[in-house]
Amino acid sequence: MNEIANRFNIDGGPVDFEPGQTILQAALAAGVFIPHLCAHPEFTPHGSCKLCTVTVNGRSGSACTIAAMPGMDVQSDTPELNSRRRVLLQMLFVEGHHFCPGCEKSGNCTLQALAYEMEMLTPHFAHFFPDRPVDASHPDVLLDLNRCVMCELCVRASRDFDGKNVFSLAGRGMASKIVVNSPTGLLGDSDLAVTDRAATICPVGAILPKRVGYKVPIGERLYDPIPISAQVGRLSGATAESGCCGCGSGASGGGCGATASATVAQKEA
């Protein structure tokens, strides 16, 4: 009896996978980009942002949580799915304060990079203009909840990597928010350290190390020279991250961008 190959099709092309991989993990490892925001190779996915929604054998689901199975027919890069992703991105933009020209995360922001990738030209919806706390009480880290997209990467990093549980999610629905585990609720009274994984994992500009905002100039940041869809090696975890997204606290000032460039060069070689 012939063994069934660990292979499925995505957008008509074959993708081999290792048992235990999700569709997203297998696709990225094979060099196929699926837009995603809350999924991260270091942590167990929970499928909250829905940007990685794909169609599997005619049914929709999150690519970050669906296990890869032999013979699956996966659709991802289609006009309908990309249109849905643009709407999700527009909703994320208007729900918070994401004014890219004035944000020091510009060029290193995953939300911004995905908006470019999905050709989002306008926010479409009316801005909420929320009034959320900006916590500058920590000597080395700034917390601006106006930019938070509730991906919970900081929660998972602090709990699963740092072992500190500095951040957690409170409330439900529109009242959901990230809270800080300290006697006062302020970051400065928590045991967060700037070297913690939670201090640098934020994909937007909600958690920022202080005094390194422009160490990597605009134009040389992570997504400035190379679009996010061409950085599948870094996104899959196949290439080492420098510990940040160009904030300057990594292995070198432009570490993330340099890593991405190397990945693309290897793929083109």
Second form
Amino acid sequence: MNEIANRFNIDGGPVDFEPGQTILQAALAAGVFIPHLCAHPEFTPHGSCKLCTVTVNGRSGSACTIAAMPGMDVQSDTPELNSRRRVLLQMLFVEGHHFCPGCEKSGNCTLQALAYEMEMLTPHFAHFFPDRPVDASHPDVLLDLNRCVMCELCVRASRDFDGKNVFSLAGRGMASKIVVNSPTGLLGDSDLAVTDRAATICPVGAILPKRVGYKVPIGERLYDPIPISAQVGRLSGATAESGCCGCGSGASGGGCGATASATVAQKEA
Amino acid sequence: MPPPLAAKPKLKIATTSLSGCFGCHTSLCDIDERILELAEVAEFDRSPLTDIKHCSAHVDIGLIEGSVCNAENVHVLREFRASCKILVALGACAVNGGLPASRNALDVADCLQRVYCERGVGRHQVPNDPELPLLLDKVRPINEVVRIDYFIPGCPPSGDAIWKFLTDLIAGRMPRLEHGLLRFD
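Having seen the form predicted alone, I'd like the form predicted in complex with the partner chain now, please.
Up next: the whole complex, starting with the chain shown before.
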């Protein structure tokens, strides 16, 4: 009896997968880009941003949480799905305050890179212009909740990688926000260190290592020369990015300012 | 003998700045000598480049940089919308409020008080000349005031991006900014 091949189709093309992989993991491993924001190869997906929504055998679902199965017919790069993704991005942009020209993360920002990818020219909807706290109390890390998209990558990184539980999501609906586990609620009173995975994993500019900004000039950063869809190897985890803040320096170890400033802090200590 | 084909009338392009830094107009000038190619098919109507103060009744393409910060901005924007067949939001301020919108988290009266009364020099009072346009309580992108046909993001968009957009539009193609030309910073 022939075994069923671990293979499914994305946009008509075959993708082989390992048992246990999700559609997103299998697609990225095969070099097929599916836009995603809250999914990360190092952490368990929870399917919250919905950017990776695909059509599987005629039904919609998050590619980051649906297990790959033999024979599935997955649609991803279609005008309809990309249009929905663009609307999701537009809503994320108007809900926060994403002023790219004034953000150190510009060029290294996944939200921005996905907006480029989906050719988003305008946020379209009426802006919320929120007034959320900026927490600069930590000596090495800045927290600006105006830029937070609540992907919870910092929550997962702090809990699952650092073992510290510094961040959590609190509230419901419009009142949802990232909170810090410290007596005062301030980052400076938490046990977050700049070397923590949670300090460097933010895909937007909400959590930024201090004294790193503009180390790499605008125009030469991660997504400036090459679109995010052409960086599938890095997104799939094939190229390690642990230890780097995504500053675009290409460092996987001690090359970027985030790790450099941590080294200085350790020496001073 | 057929009559000679009438020369195609030139397009009219108008530009203006609402509350912005004129960086987008500077970028428009960055199309450099290509402006001569543009001049073959288009002429500038109201614009800081011509110093014409009001739009003609019929303008083909209006380019607007800057966001809506005060009552005069609203007036100018509405005049442009009424005159222009195609209205284009040019740059981050026009597209999403940009830097001026950073004051949206602050109270306007408090801002004026602090700038003119506490930190200013001279009379220590908020200017109240009737000729000064009234500030809006919030800065708005222009699409929140009038209907906009096209958006060119960027702070500012590059001269190449503006050129690509204009040449696509004038040639009758759907304007498209590929990776590298489409930038928000």
